[in-house]
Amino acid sequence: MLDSYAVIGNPISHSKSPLIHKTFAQQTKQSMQYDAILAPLEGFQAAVESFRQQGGKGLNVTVPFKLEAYRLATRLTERATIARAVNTLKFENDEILGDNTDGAGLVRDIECNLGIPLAEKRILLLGAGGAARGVILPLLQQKPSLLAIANRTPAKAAALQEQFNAYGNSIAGDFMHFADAHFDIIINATSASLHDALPELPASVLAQATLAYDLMYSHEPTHFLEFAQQNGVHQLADGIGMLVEQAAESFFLWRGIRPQTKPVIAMLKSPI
């Protein structure tokens, strides 16, 4: 009987997680299967319990269930506790371990795959929703000189800044608040790219940036990355590397083996 894992979300048909984890399993010779579960918007807990009752070992959790997964877990890792959001569940006996691998995946992609150290960098994080919440602590743990959190609603950015203030140097404001500031790295964690839109970011912010990173991924550049390129940013990256790296972090939590990520990233980036 193969050990069973899955990704759970709504919607879920677009997810690349089954392909990624099946590739990891083949690469590391693990006896496991990995599926996708479409959970009703009001039925996340019931879907998780059904999966557990059928012998499921672990789940990746995607939108819109990361906060529900956080509440469902009976034990949390430090990074999940601080993020207050969970994207990975591991089932052992009666325990539900909740972890958040998003930020670790982002850091590994930027530092290991793109070759850009985060220490002493000035970083601008766009957005104050669940995506931003999951990456702030791992970013701050790399000791940037500054992490600025910008959001259309500045109160939400300020609340996040206050939540994570003890872990590093951070400030908050709306997008225009940083019009005269300069940053090395700008990370788009807003939902704008989902809607083919652009965060309300003044072009002046991009003047000294060496990297523009969009947590969204697609075969075509997002509007944010196109905007960054038009304003002189030479290194651009979408979220495909982060997706694979956070999956590898989940895989390691479940199986105790760290798969090779670069071949999987190359596979997903290759033309269809």
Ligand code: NDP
The other form holds:
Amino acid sequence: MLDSYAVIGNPISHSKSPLIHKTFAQQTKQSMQYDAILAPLEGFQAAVESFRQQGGKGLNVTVPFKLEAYRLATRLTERATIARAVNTLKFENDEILGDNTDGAGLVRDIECNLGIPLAEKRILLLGAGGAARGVILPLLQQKPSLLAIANRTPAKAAALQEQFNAYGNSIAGDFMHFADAHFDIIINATSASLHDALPELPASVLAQATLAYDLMYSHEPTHFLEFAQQNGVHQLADGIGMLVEQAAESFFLWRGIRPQTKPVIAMLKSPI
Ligand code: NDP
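Now show the form predicted together with this ligand, given that the preceding structure was the form predicted on its own.
And the full complex, kicking off with our chain again.
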């Protein structure tokens, strides 16, 4: 029987994870299968148990189950413990190992694929939801000179800043709070782009930015990336590289082999 993996979420039909992992498996000659599981909103734990009972080896976890996966894990990596969210589960004997590979995926995409070191940079992170929570520690571990967390609901940004305060230099506020500040890198980790909206960010914060990065990915540029381009930011990136890199990190956790990501990113970016 082939080793079995899957991505679990709700909704799930849009997920690119099966294509990414099947390509990784072909590339590294791993005998495995990878499927997509639609779990009922109230049925995450039961769906995971059923998958395990059938011999499943590991799961990628996506919206809206990352917190439930964190609670379900019997052992956590350090980065998952600190993020308090899990996007990768690995089943071994009676153990459920929980990891969070989102932040490592973002960092690898910016540093290795886009060629921009994060050390000593001034970074503005927009959003304080699950994705932001997963990327803050890996960003701070690259030793930026500042990480500012801005959110529509500023109390959530302040809570995250307090939680991660010990790991690096960070500040928090709402979008207007940073109107007079300048940043090298601006990362949109809000879900605004999912709803075709733009965070209400003053254009002045983009004045010295060299990279605008939107975690959301689509074939058309998001409003955030269009806004950044209109305001003079030259380098623009969407989250497809992060998606592939976080998948590669999960694949490594499961199979002990690091697949090549660049050809997979190129495949996903090519016009349909
Ligand atoms: P959450 O629902 O957990 O958080 C949403 C965040 O977006 C909150 O901070 C919310 O602010 C903010 N927000 C929503 N709408 C607006 C708006 N119109 N203007 C300003 N702020 C807004 O979502 P996630 O954190 O899970 O996901 C965020 C994004 O990251 C999604 O687009 C998702 O697709 C993407 N993502 C990409 C990944 C990748 O691999 N590329 C991996 C994970 C996520 P408030 O607190 O005020 O409500």
